[in-house]
Structures are given as C-alpha cells and as structure tokens.
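The form predicted on its own is given below as one chain in structure tokens.
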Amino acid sequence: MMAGWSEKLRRNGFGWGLVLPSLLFLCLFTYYPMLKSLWLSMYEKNLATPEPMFVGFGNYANLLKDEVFMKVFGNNIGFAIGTVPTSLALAFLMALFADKAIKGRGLARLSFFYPNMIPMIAVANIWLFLYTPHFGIMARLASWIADQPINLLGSPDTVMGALIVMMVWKEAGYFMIFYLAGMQQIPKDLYEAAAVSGVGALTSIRRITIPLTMPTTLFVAVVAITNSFKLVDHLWIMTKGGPNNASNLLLYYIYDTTFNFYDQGMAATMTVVMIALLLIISSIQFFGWDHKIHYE
C-alpha cells in the first residue's frame, strides 16, 4: 500500500516539477498583473493623489461618462468588426488555393505567410509610406478614385479603414497556416466520393471543407478578436491615435492614460473592462459554436 502511494507521489511530483516553471511565469506575468489591475481599479491613483484613495466602483462610473473612452471603445469594436471577418475569409480562401494549387504551392504559401514574418513596427513604416499623400501608391490610388487629393491617415473618415486594410494584410497569412493545417486533416476520400457522385467543387467546399474546418475557425476567431484589441504598435508609428482620436484603440488609450497622464487607477479600470469584454466574447464564441462543430 505504501509502495503504491510512494510511486504515485513520485510520478505526480515529477509531473508538477515539469510544469512548475511555466506555472510560475504564468502566475507572475498573467495572474498577478490581472489581480493587481483589479485592485488598482478600485482606487484613485494619479498625480493629484500620489497615495491611492479607495473609491470603490467610482472609476467605473466615471469611465461611462468619459466621452473619449466611449469613442475609443467604439473605435475598437469597429476595428474588430472590420478586421476579424475579413481576415478569416481571406485566410480561408488563401488556404484553399495553397492546398489545391498544382504548381507553385510552396511559393504561394510563402507569399501568403510572408507579411506575418515582418515585425509590426516595420509593417507600420511600410504602410505609412504607402499612405503618404502625393507619393504613396495607396494615397495616389485613393486620390484617383475620389478625383481629389486625399490624406488617408489625416482624415477621420478614412483613417480607420486604412488601418483595417493594413491589419488584414498583416494577419491573414498567419491565420491561413491554421486553415491549411485543418484542410490537410480532411480525408481525401470524402472529396473523391463527392466527385464520383457528381457534386461540384463549390458544393464540396460548402458541404465538406467549411464544416470540417469549423474547429479551426473557432480557434482562429478567438485569436483574431484578441489581436484586434492588443495589436496597437502601429498606432505609435502611424497616427498616435489621431486625428481627434478617430484611430485611437483601447490598449493604446490605456498606455496613454498610464504613461502620459499618469492616471493608473483609470488605466487599470479600462484594463479590467477590456479583459472582461474579451472573456465574454470568447465565452460566447466557444459555447455558442461548440455544439455545432464537427470534431471528428
């Protein structure tokens, strides 16, 4: 009896020893900052109050009255709506082409994935040049279509659309890799049986490929929505959130509030709101789609 418990303890201890370093990093850099942000969100801590003053849910109430926050929050929702479905659809089409291509399959995969290999700061500088009025090709194309000079990053009406185009170009190739892996797991005899039965290519995609890649779609959708809230490096290079906060996103506004306005209490409150929003959206996606997904 004792020998059995000793063997079980040794085996479990070895397993916990393997995961302990990762668990330690997870606690230090994920759970502790989350709990610290939750604690700070209950306090007023800024230049006017160097010593934290407990205000309960006062920061949350003030946040609802902050017009800039509401505008930034709306910007981020619109940014997610503009980037996520488009990136997923484009990634699916690229994966479909890369999977079915007879010639140049390796080149196609490399070409599609290459934008993801470029650091975001470099991507921001590249697209900043493309959007430069009078010189950038995208700016000249927009001016030709509108038949008048257009500053894509300088106008509140066009800046968010310009950033969405850049982000879709950057991320679609990354999501394509997951779709490509999912498509390669689909048994080929399903397509052969469909072809023998006289089913067309589009019907095969609708009836076979799309349903059997739904687990990939669920995973990629969660990652894409998370990225739409956390990828803000490009704002520092391209717009600084302007003009008039038209391109400002939630994480950049949190950074601005913390390090430029030194309002840690309000920044922590916005952080908690963002985390809660992402958890709610991810939960809705998972529990809403999970029972409709074919895992086998």
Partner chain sequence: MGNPLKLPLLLNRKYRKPLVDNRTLRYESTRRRILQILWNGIGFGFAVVWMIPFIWVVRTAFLPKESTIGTGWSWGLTFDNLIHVWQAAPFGQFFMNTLLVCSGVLVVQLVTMTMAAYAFARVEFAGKDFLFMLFLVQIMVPPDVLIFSNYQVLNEMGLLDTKLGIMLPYFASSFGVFLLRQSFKQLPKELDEAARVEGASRLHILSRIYVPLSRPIYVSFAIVSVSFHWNDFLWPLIVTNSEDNRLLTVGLAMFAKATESGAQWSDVCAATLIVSAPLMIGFLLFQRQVIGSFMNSGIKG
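And the form predicted together with its partner chain, for comparison with the form predicted on its own?
What follows is just the one chain, with no partners and no other molecules.
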C-alpha cells in the first residue's frame, strides 16, 4: 500500500518536474499577459489618466465608436480576403507543377520557396524599392498599364493591393510545400487507375487531388488567416499604416497605440479582441471540421 503511494507520488512529481520549466515560461509570457490584458481592458490608462481607472466595458464601447479602429479592422479582413484565397490557389498550382515537372523541379521549388527565407523587413525593403515611382520595376509596370505615373504606396486606392501582391509573393511558396507533402501521400495507383479508365488529367485533379488535399487546405487556410493578422513588420518600413490609415492593420495599430499614443487601456482592449479572433480561427482547425473534411 505504502509502496503504491510513493510510486504514484514519484511519478507525478517526475511528470510535473519535466513540464515545469516550459510551464513557467508559458505562464510568464502567455497566460499572465493574456489575463493582464483582459484586466487592463476594463481600465482607462493613458497619458491623461496615468493611474488606471475602472471603466468596465467602456473601452470596448469606445472601440466600436473609434472610426480608425473600424477601418483598421475592415482593412485586416480585406487583407485576409485578398491574400488567403490567392496564395492558396497559387500554392496548389505551384505544388502541382513542382510535383509533376520532371526537369527543373528543384529549381521551381527553390524559386517559389526562397522568399520565405528573407526576413519580412527585408522583403519590405525589396518591395518598397520595386514600388518606388520612376525607379522601381513594379512602379514602371503599373504606370505603363495605367498610362500615367502612379505612386502605388502613396495612394489609398492602390496601397492595399500593392501590399497584397507582396504578401502573396512571400507566402505562396511556403504553403506550396504543405501541398507538396499532401500530394505525395496520395497513392499513385489512384492516378493510374484514372488514366486507364480514360479520365483526363484535369478531371483527375478535380476528382482526386483536390478532395484528398482538403485537410492540407484547411490547415494552410488557418495558418494563412492567422498570418494575415500576425505579420505587420512590413508596415513599419513601407507605409506606417498610411496614407490615411488605408493600409493599417490591427497588430500595427496596437503597436502604434501603445508606443506612439501611450494609450494602454485601448491597447489592452484591442489585444483582447485580437486574442479572441485568433482563438476562434484556430479552433476551427482544432475542433470540428478537421475530422469531417477527409472524404466527402
């Protein structure tokens, strides 16, 4: 009896001991900050009120009335809609190409994937250069199409489109490799059987490849949507969210509110909104859909 107890105690101690270091850092830099944001989002704390003052859900109500926030939020949704389906479709086609091409397969993979190894901030520099009026190759292309000089990043109408193109360029190759992995798991005899029964290549893609890579699509979609909220480095160098907040995104606005407007209460409130959003997006993958999507 005693031996059983001490064995149990030792086993539990061992388990918790092993998890403890990770748990400590998770508590300090994930759970505590989350709870702290939640708490601070109930308080007003900014340059005018340095001592936190309880306002309940006042900050959330203010957020809904804040035109800039609403605009930034809309921008972010637009940014997700602009980047996610395009980069997914492109990634699928790239994988299809890099999977089947006999010659130059490695080269194709390399050229699609390399933007991922470049820091986001360097990518921003590169594209800032490409978009520079008169010098940049993309700016020249755009002016040639529009038949007049265009400042792609300087105009509220084009800035989002320009950033979306850049993001697709950076991300599509990353998502490609997940599709490559997914496609390699599809048994080859399925395609052989299809070919023997006279099914064309397009049909076999539509009936075999697309349905069987559905789990990959779901996974990649969640990563892509999360990224569209997470990746804002480029704004710091390219537009600072401008012109007139036309390219501003949520996380960058949080950064601005914290370090340029010093409004901690609002920054906390927006952080909570962000956390809630991310939890909702990723729970789509972790619960629910994931099991059903295989063979519909």
